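Here you get one chain, nothing else, as structure tokens; it is the form predicted alone.
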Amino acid sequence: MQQLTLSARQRRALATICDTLCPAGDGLPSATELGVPEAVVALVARDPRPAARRELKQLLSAWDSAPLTYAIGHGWNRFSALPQERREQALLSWCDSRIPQRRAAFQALRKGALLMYWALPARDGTANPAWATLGLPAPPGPPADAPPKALRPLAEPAAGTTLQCDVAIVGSGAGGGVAAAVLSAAGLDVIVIEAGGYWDDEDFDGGELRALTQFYAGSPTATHDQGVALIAGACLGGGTVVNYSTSFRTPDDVRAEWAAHGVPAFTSDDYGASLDAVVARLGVNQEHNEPSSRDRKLRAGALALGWHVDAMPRNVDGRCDMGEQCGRCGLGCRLGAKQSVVKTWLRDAADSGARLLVGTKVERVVIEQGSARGVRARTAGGGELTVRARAVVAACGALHTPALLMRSGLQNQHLGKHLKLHPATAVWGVYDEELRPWEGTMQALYSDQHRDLDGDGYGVKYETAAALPHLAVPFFPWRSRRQHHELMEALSSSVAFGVLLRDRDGGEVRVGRDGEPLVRYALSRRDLAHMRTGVEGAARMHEAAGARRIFSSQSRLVAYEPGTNGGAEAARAEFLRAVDACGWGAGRTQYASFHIMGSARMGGAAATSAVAPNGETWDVRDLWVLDGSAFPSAPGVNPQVSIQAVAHMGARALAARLA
């Protein structure tokens, strides 16, 4: 992690911003009293991009100056000298600005400060007093009876070390873990190289702070304009360690669409066999999905409308409690019930002799005479490492895989393009009973009522998720300290219906001067129309389930009460008009992506894709992409099974070549 040192002026500006967003009051501590400014600095320090640190320092240097305060209409005063109400107004002028960069800066500051405010314990290590206002229990801590870690990564090699193997796999998540198991089972010597650390049951304390700062990626955490938050795992096992265990097979119509991109294997028994193998190894079932209070509201609303609702397929075993523990599964499963890649494929790979390196970032692929012959990496201690190999598998996710390939000199015109994010927003319903939405099965039910809106398989899926503060805060508007705390205090009686969009039109991944990925993405007019249908559909389900108040996830509080203003239909119509008026773009509506895919897509020719049907890049021989980057288009479902099946099929082809 890079150091980020602020001047006294910069520290004062950051502390004042944080305390404006979360001041002391009503018995609650201020952001500064909890240590939020220091935590925000630590978050930014996790970002490997020098530009991110430089931009924050420049913003803070200018922030607490009289000229800047004057420029936004608050007189010749320092921001820190203004009373709380005027400081709030000044922040909101950035939130509502017509200048996208100001809106992006506000959203980054808002999310960072509020996430840390609700995630941090008190400075003495006791429970954060703010948790009690929600009825939220303190994190349970690491399990006392956790089994010892089953995997044994290699010790950090000395600087200048060169290792030899048949296949070097970059990334250890849903793609890399499966590829490692298949290739090592075929008798090949495999080294898996993971930039993150190795965390397992004994490390999962159920706390948001540790997960956000150790298990999830520190960069990029959003698109370039802060329009879509990007949520990805960054540890051994990747996103499978922190995902919600939802395990859909690739839908048949999506397989047909992918085959039409020039990859006929997707409709063949070959891919079907890989799907079967993945589902069997993960133990996917529908027996461990007792509906939570959130899911019961989703079911009640859908059934009252005569809409589709069904049980989630999940990769968990009988240890899943489907209760209080399960609600924290996105922070790591403390019960060992989630069959992540660490529990399954990576264990298989290690049993077959595969070697694992953690805390090691691959900087580029070694290419000799048009073929991949290994990678160059840097260890956590800063030492250089070379891994020589007969083939290289890039499986470090749809943000870092294209960045790695571009750093390595590949120039295919489709590399980094066609990025799909499954952007999700939330529609909130506030009910009259306590629901404790942070408890219960992470995702037990779903609705596909609006899966196909135009007859081509594109639309939205409705899901819920356990609403701990780190999932609620990014979607809640912030207009004042008072309003924010009112929304948070109502969280125990609130449910979010997530609207998950299958995006037809996508964005792209670029590489900055520092070699790190930058994400540009905006929802197209067609995709926005589908998202609007989803927001209305989620609101209708809340109405049918009995919500007394419904609000969207926008920069302003856009809400309505179904029982007023001439009835639910009229109130909803006015609500949608207000949503439209607030806007659907970056900084107007809050979106997040939990599924990042498609930036090095497979296809039948180099003119239309970055990767051949077998997974090998068109540009370089023996360089394979076996992760979600290879998706020809968005799958429309939670993608972990599809990623693993793509990797399984491609790894079998690679094993046959090398054996």
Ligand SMILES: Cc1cc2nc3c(=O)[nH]c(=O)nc-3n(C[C@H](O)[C@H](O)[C@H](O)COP(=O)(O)OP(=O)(O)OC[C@H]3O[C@@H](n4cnc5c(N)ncnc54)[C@H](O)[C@@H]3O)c2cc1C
Second form
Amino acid sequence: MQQLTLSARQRRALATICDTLCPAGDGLPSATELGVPEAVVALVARDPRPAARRELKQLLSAWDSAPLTYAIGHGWNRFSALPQERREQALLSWCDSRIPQRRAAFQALRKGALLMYWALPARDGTANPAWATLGLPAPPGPPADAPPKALRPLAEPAAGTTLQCDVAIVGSGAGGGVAAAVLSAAGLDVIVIEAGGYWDDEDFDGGELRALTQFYAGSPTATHDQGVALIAGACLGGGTVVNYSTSFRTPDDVRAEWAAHGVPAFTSDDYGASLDAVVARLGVNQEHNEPSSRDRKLRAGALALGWHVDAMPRNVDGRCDMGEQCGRCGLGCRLGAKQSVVKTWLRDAADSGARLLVGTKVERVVIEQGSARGVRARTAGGGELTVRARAVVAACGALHTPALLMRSGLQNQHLGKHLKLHPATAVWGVYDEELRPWEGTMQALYSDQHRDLDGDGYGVKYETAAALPHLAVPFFPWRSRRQHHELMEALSSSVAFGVLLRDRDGGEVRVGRDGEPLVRYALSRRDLAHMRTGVEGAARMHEAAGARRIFSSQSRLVAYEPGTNGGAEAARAEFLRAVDACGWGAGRTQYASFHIMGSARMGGAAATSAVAPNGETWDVRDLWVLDGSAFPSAPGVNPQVSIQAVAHMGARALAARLA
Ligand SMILES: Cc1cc2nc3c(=O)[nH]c(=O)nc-3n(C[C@H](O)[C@H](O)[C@H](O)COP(=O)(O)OP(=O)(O)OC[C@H]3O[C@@H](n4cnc5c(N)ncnc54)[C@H](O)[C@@H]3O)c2cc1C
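If the one shown is the form predicted alone, what is the structure of the form predicted together with the named molecule?
Now the full complex is given, and it begins with the chain already shown.
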């Protein structure tokens, strides 16, 4: 990680912004007292893009100047000289600005500062006093009885080393982990190269700080305009280490759609066999599904309306407590219950002799006479490493796989296109009783009531997730210190119904001059109409479940109380009008993507896709894409099982080729 050094002026500006968002009060420390500005700098330093650092520095250099404050309508004053209330108004003028770049800057600062405010412990290492105002317990710390780590990654090779193997696999997540197991079981010599570190039970302290800064990807964390937060794992096992263990098979109508895209195998027994193998290896079951308070509200609302609700299939075993620990599932499972690829496929791969390299970032694929012959990588210590191979599997996730292939010179017109994000927003219900939404089975129930809104399989899925601050803060509006703390203090009685959109019209991954991915994405008119139906549907479920107050994830606080204003129908109609007035675009509605897919899609011809039906790129022989990038379209269900099945089927084809 490179250092990010701010000048004294820039540091002062950042501290004033953080302290405006989170000043001291009511016995709670200010952002600077907690060390938030330093933590924000450390977050930005994880981003390898020079532009990200430059933009932050430029903004902070200009921030505390009278001309800038004047330009946003707050008189000829320096920001730091304004009283708190006027500084809040100045920040809100960025939040509500008609200029997208200003909204993006506000959202980036808001999320960075608030995430760290709620994630950091006190400076002396004791519990952050703000947690007590929520009733939120301090993180439990690493488990005392964690088993020793089962995998033995290679020691960092000396600079200039060249390793030889049959297949070099780049990335060790859902796709790469499965490919490693299948290929090494076929007797091939496999090296898995993973940019992140190896973390397992003994490292999972249940704290948001460690997870956010070590297990999750540091870049890109949002689309170019901050419109959609991009959330991905970046460690051995990739997203499967931090994901929520929901394990749906690919729905039949999605398989048919994918087959119609020129990949008939998706409706064949071949793909069916891969799905079966994945579900069996992950131990997917519906036996560990005790509904949390959140899911009980979802069920109550859905049943009262006569809507669909069902149990999630999950890849956990009997160690899952479905209680306090399970709510921290996204920070790494402290109980060893989640069957990530670290616990399953990568173990199988290592048992069959696969070698694992961690902390090693692949920079490009070595292409000789039109065929992939290995990769060039950089180790954690900065040394160059070459891995020579008969074939290369790109499995870096749907942002980094297209970036790697573009860096390596591939020019297929579909590479980077058709990016799907399953954008998700949250509709919050505040109830009269304490619900402690950060506890209980991470995801136990879902509703498919609106999965098919136009008869072609596209719509939304309703799910809940445990709401620790890092999952609440990004969706909450911030209008003032007082309003923020009111929402946070009500968190223990609040529940979010997630609206997860099956997006038909996607975005794009490009590669910057620095070689890093840049993401452009905007919801199309049709996708937005589905999202709006979903927001209304989630609000209706909250009403039916008895919520006292309901609010959306807009940049303004848009809320209603179903029991007032002429009844729930009228109040909801007014609520939706207010949501429309606030807007659905970037910086107006908060969206996050946990499912990043489709940016090197598979299809029947090079004219319509980046990857052939077997997973090999059309452009370069022996270069395969076996991760979420290869999806022909969004599956509309949480994707890990489908990604693993795509990798399983593709890796079998690759093994047959190399045999
Ligand atoms: C918080 C969260 C919750 C989720 N919950 C669920 C769920 O409940 N159910 C579900 O089905 N799905 C869930 N998902 C989604 C699912 O985990 C992902 O879709 C899946 O892991 C993606 O698989 P992948 O192989 O495409 O990429 P990833 O699993 O993201 O793996 C890619 C790996 O490549 C590495 N990498 C990137 N670039 C390089 C490089 N240049 N060199 C070397 N290594 C590189 C990365 O560090 C990463 O480890 C969740 C995701 C998140 C983040």
